[in-house]
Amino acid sequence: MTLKQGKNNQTYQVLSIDIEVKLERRLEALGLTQGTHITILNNDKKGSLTAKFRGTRFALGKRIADHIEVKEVSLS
């Protein structure tokens, strides 16, 4: 599933990022890499979503979130 399909207050693990190299490198510089846990804070399904990873909140546009493949993880 893609990050944009995720639900609010749910944590996911990044499986892959399939977007142009320049943007992928920028996301890597921010700490969003394969294996990173990312929690969706607000996903209104219309535009950008707000997510938290590596202790920082980020807004990700729909186009970017549609190209981040994730799987659901349970933090118990």
Second form
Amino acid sequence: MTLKQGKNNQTYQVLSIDIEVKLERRLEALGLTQGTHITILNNDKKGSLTAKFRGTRFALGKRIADHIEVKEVSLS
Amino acid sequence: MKNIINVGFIGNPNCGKTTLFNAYTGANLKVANWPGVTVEKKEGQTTYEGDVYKLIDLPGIYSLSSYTMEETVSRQCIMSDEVDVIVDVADASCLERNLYLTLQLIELGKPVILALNMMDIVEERGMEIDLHRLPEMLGIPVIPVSARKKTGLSILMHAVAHHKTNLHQSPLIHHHPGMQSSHIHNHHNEYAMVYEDYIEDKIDGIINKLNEKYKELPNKRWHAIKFLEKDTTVTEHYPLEIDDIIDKSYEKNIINQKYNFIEEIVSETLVNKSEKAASTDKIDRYLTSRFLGLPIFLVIMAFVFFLTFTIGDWLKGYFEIGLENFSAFAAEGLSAIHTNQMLSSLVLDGIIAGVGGILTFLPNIFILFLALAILEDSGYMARVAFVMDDIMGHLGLSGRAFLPLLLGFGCTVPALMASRALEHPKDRFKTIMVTPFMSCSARLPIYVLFSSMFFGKNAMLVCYSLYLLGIIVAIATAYILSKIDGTKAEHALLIELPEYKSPNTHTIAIYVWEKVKDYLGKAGTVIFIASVIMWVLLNFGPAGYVTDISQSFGSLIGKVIAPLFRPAGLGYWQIVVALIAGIAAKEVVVSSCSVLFGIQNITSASGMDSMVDTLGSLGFGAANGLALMVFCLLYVPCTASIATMQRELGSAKKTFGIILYQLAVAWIMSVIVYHIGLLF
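Right, and the form predicted in complex with its partner chain of this protein, after the form predicted on its own?
Zooming out: every chain and molecule, the one shown earlier first.
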């Protein structure tokens, strides 16, 4: 599933990021790489969503959220 | 002998570098709570123990790989000889994110000092940072500071003084349970950031090759890592045959391993990880909500303008009384000392009428900027980018581009500069093109004056609709541009949402004071000079000093151009002269009118009445007034904004094109509005 399909307040693990290199690098520099845990805060809108990773909140555009493959993580 | 030591302040966006810089240098640079406020590097000085320190405040960056213009500025500066000591400012309340840049800076091999900023917030949230263990793991001095409360400043300078030449790092103490390197050297004694063995092997291999080919190259380890990341600036600069060592880019592995190490650091040094962030989430539930987000934003903006007009106008009344008294007093004084008629006309009709008229708008300007400052300092601006992203997407822009537009309500010049935070040149051009349509505070006096002259109790409604018209023209322009270039949107919103904080009085005071000072400065310079020039043009003609202004140079110039403006109901030479003068600064339109029509206190009720009478006798009514306001809203904002546009675009052709477009739009819209207005 993609990050855009995710639910609010659920934590996911990034499986892959499939977007142009420039943007991928930018996300990597922010610490969003394969394996990073990311928690969706607000995915109610059609377009962009807000999420938290590596301790910081971010607003991510739809195009980014559509191109991040994630899987659910059950926090024990 | 005095040494000058160059200290570069670098860190993530919104971590408080500028606040720290201001604290040292006494400068009043603007700070706010959204990422990307500083877009240019700024320099200042301080002295410590007899040495002079040149401090450089740089735009915030997340990593040393550069993507946007502001990041390139910072990276180039920090890597050049311009900087002797790096002060890495980190937001201690968000250590995990900030340490990534720290690790990259340490690898550069220059002296680095970590300034842990916002320690007061860390305490407030009940977190604690092990300040003994952190430097042990990083191998660099770590100084807790609070730029806002000005604590730890001298200790930080002390550390800079003592580590300026000290390339050798403090002893490193690692534990790394179960991860002891089986590498030839135990790098853990030498470097803070040690990669897994297979990476370290490759680094060693590349260093060996570098030793053969580029013996003089400093800090080979850093270069080797850049080779592994396939960083083009390094690989092109130092061609090296290393295909046998690396088969692909190891950038991802390097990033991941850095973040793994950061996790280790955070787990060892951060006690009581914050739970208090919850309040920001709670507020965000409303402010960024799908259905409430946009209405809340609109209500907030409407409230801002409501305050600007109502409270501003109320205070303005007192300024007018003051101006009237002053003008009468000056007139009395001048005649008492028998000043000749020409000089007293210059002082009363030229300077006091022109500059004084502008000064009475100070309360409106003050309130508008106060409101913007509070919005910016609270952390709400980044949310606005999120709320507006979907709408901006239809215009071919990212939500991030909305921030320059919003700042445009204050002043066009900084708004144009804020467009630097956009990554794509196309987005920047579009944003720069539409930003001037957002009605800046300099246009406010024109609306206030003409709408209260012609529209009485509907004046505020007219003001609102002008703001709205500016927004609509901006949106339409962006929409047309996105249809023309037709390329699929490359932009994608990516912006940090900072924690909310209660606005800081000091920060806001600086912000507002700077704007008020600008406004006063403008009144004392541009508007003063424009008023004097205007007076000269209106009191001298081919026949010398004239008392009938219809014989003056100004009138002659205006009469030549006036026919061009007739379709817009603005074909009066006085209005044309005022509009031309308004290119210097928009307020000049108002000050010129008072000089042109010889009304000393144009903003007072009696002044307005006599102005309406004068204009009425010329056949200039409400429809003409509305057309004038529309023209002023849309045509070239001011000389300063033209200069800024030219600097940001770096192309005289594009700048000129935008100016022509603005004039054309202003003319067309005012013609339309005039003819619609005539129907009523």
